[in-house]
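This document starts with one chain, in the form predicted on its own, laid out as structure tokens.
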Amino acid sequence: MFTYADLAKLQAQSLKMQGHIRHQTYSPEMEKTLRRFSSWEVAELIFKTNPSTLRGRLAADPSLPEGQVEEEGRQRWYSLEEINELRRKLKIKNRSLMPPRPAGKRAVRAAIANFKGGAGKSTVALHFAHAAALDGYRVLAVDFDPQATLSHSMGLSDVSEEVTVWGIMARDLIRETERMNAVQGGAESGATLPQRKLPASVTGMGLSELRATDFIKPTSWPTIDLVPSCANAAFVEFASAQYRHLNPEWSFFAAVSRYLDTIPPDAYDLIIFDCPPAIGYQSMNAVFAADVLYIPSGPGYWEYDSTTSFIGQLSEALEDLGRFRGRLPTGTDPVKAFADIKFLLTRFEPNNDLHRAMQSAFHQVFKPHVAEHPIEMTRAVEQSGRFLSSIYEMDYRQMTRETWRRARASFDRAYDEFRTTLVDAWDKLEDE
């Protein structure tokens, strides 16, 4: 017989293994660190660009970031802050090299979901965060899932449980309680109505304190932060379920929204969501917040059937949140509505006849809201995975060129399509 006490040794004998592969990941000193890009990669993935044109550039301002060259090399290899340096600087052609940023919007919200597991959520949250960061954007990604791979493929592994959106949410409970309680206090008939109160477990963890920015974390990635989550975090959904009985007039769906609403419209351009594969809890948050809502599928029968069911549940579950009408802080509304839905096949392989067939059932189906560049599953997608990487991170001398150009550009692809979608809601989101 099995009891808790041999999960917890089983636990403890991963968390070693983890520890390993973090060693042999990670640099030395056990951290995450991001690797510097070739004057190649800078001019032809980046700034795509002749790479003669760049070094032409390069040769006649020599204000301009030199990079490194590598020993017996003559390659010269920049940082991600040197490269947007030479962004800033720098037009070729008469053209920016800066991203599409509307003036006077806060950062487009977008969340991956889905609740089928192996969709690659974390995957795509990861590679589109990545490719955002050396498209020149400052972002922001929430990790939601208990999981928590995308937190620890950004490097962060040793994640407190109050800094993770399960603090989020029971910081939003005690903070929502007490303006609902001001409320009440200052009615205008003088009537004294009945306090809400919380009991001293919730309200003595001391989260209420805690500012928007105890929460954020940064990454290995200069423009990339992360609020993390960790497997501890798992038990939001028991205790949120606990905090609406002790509030059952708490709006628990607002939550992470009217958190990243205190944060400066200008401190992020994207915020991105790896949702947990679930509708739950935390799941709702996500999708509450989002602007755009991305729906990775993989190409087979039962990943589209389960897609169905998902989008069919999140109806539902989003439809129920009418009933707080009226509940809400002035200029909040219940009845959520995306700047667009988007779904994305991933693990695909173009000569598989099954996933042509599932990508023209897609298309068919839910026709424009189908990504037209699927992500393709190849070697180098999952020797990304192994290391805890994106493919963004691996460097193309680990294997042959070809093949990491090729998966760089299923990824690439679909990350141009992403950007082109989230610009398009940027124009819908109203003035800060």
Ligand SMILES: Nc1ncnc2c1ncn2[C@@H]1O[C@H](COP(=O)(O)OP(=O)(O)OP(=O)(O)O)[C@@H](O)[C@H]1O
The other form holds:
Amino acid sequence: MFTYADLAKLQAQSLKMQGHIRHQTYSPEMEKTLRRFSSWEVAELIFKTNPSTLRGRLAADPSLPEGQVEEEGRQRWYSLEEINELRRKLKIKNRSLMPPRPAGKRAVRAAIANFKGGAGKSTVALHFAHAAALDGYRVLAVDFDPQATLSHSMGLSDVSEEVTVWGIMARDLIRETERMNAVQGGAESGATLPQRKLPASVTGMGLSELRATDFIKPTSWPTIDLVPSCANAAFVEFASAQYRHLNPEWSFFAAVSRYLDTIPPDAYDLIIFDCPPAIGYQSMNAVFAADVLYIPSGPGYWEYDSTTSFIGQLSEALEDLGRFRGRLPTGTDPVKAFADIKFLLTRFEPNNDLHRAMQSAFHQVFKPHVAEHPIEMTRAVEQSGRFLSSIYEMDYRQMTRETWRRARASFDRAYDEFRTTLVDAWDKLEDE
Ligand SMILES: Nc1ncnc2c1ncn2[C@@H]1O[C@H](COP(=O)(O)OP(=O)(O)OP(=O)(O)O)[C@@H](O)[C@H]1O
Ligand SMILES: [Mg+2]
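Alternate state requested, the form predicted in complex with the named molecule (shown: the form predicted on its own):
What follows is the entire complex, opening with the chain shown before.
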């Protein structure tokens, strides 16, 4: 017979192995670091210009960053900071290299969500975050999933639950309860309603003292920050049910949205949410905070089946929120409206008849909500996963160049479309 103790023992063994893998992958610093990018990549893939044009511009202006030349190498290799400096200083054929960002607006937010496990959510979230950073955007990623795939792949594996979405939600409960008590106790209300009291188990966690920035961790990418997750954050699903009981008027679904509203509007350009494979408190917070809903789905029938259930369940859950009777802060509309909703096929094989048939079914049924460019199935993702990296982080010399290029091209096309969707959504957002 086996008990929880056996499970704990098995987990301890596995953690040892994980530590070993991280050690091998990230040594000698034991910390994830970001590689440099070759002048070929910078020109062709990042600035989308001719390598010789860029070389000419660099040679003509000694004040521009120089990059580094590797031993026995001919190319120059640039850090992301250097690439961003070039982006700010250079114009090519009168074209600015800065990505579009409407002035006077907060960062635009996208939730990558589906309750189908393994649909490719974390892979898409990671690759879009990296593609956006290479595109010149400042990105905040929020890991809503206690599996913490996104956090681990961004190099954050030692995370305590207070600084996850759980902490954000519990802190919001405390703050919202205080706000309601203040209004109820205030002269204008007539003070007829009872004051709500939260137990020390909630108020004693030290969350009230945390600042918004305490939840945000830097990553190995200088322009990507992360609100991480960890396995213990899974308990937020139990805890939130209790929190709602403690204060039934608490709009639990708007906690993360309220939190993000306290971040200065200009601090980031894009905020990307990786969601858990479930509809629960965490994913409802993600979806409620999002301007754009991006739904990845595998190309098989059962994935289509599951995606269909997901949008049905989500629709019901959102309709329920619309009937929320608790006291919302002014300006919060419980009827959630997205600027856009998109389905994105993942692990797609262009030569597979079944996949192509599913693709046309998606187009037929969900038009115009289907992303034109699916993400293709590629061995490069499996290979890069082994190095705890995205395809963008992998040095193309570490695998067959053609495999790398094809994989990167597929993510690039999907990202370009994602960016267009976000920029359109941005226009619809109100000015700050
Ligand atoms: N385009 C792709 N090509 C090859 N393998 C892929 C691709 N996209 C995802 N995978 C693999 O599929 C598996 C599931 O992907 P991922 O973790 O992104 O899914 P998920 O939806 O986040 O899963 P979960 O529901 O558990 O959070 C991973 O092993 C990943 O490496
Ligand atoms: Mg995931």
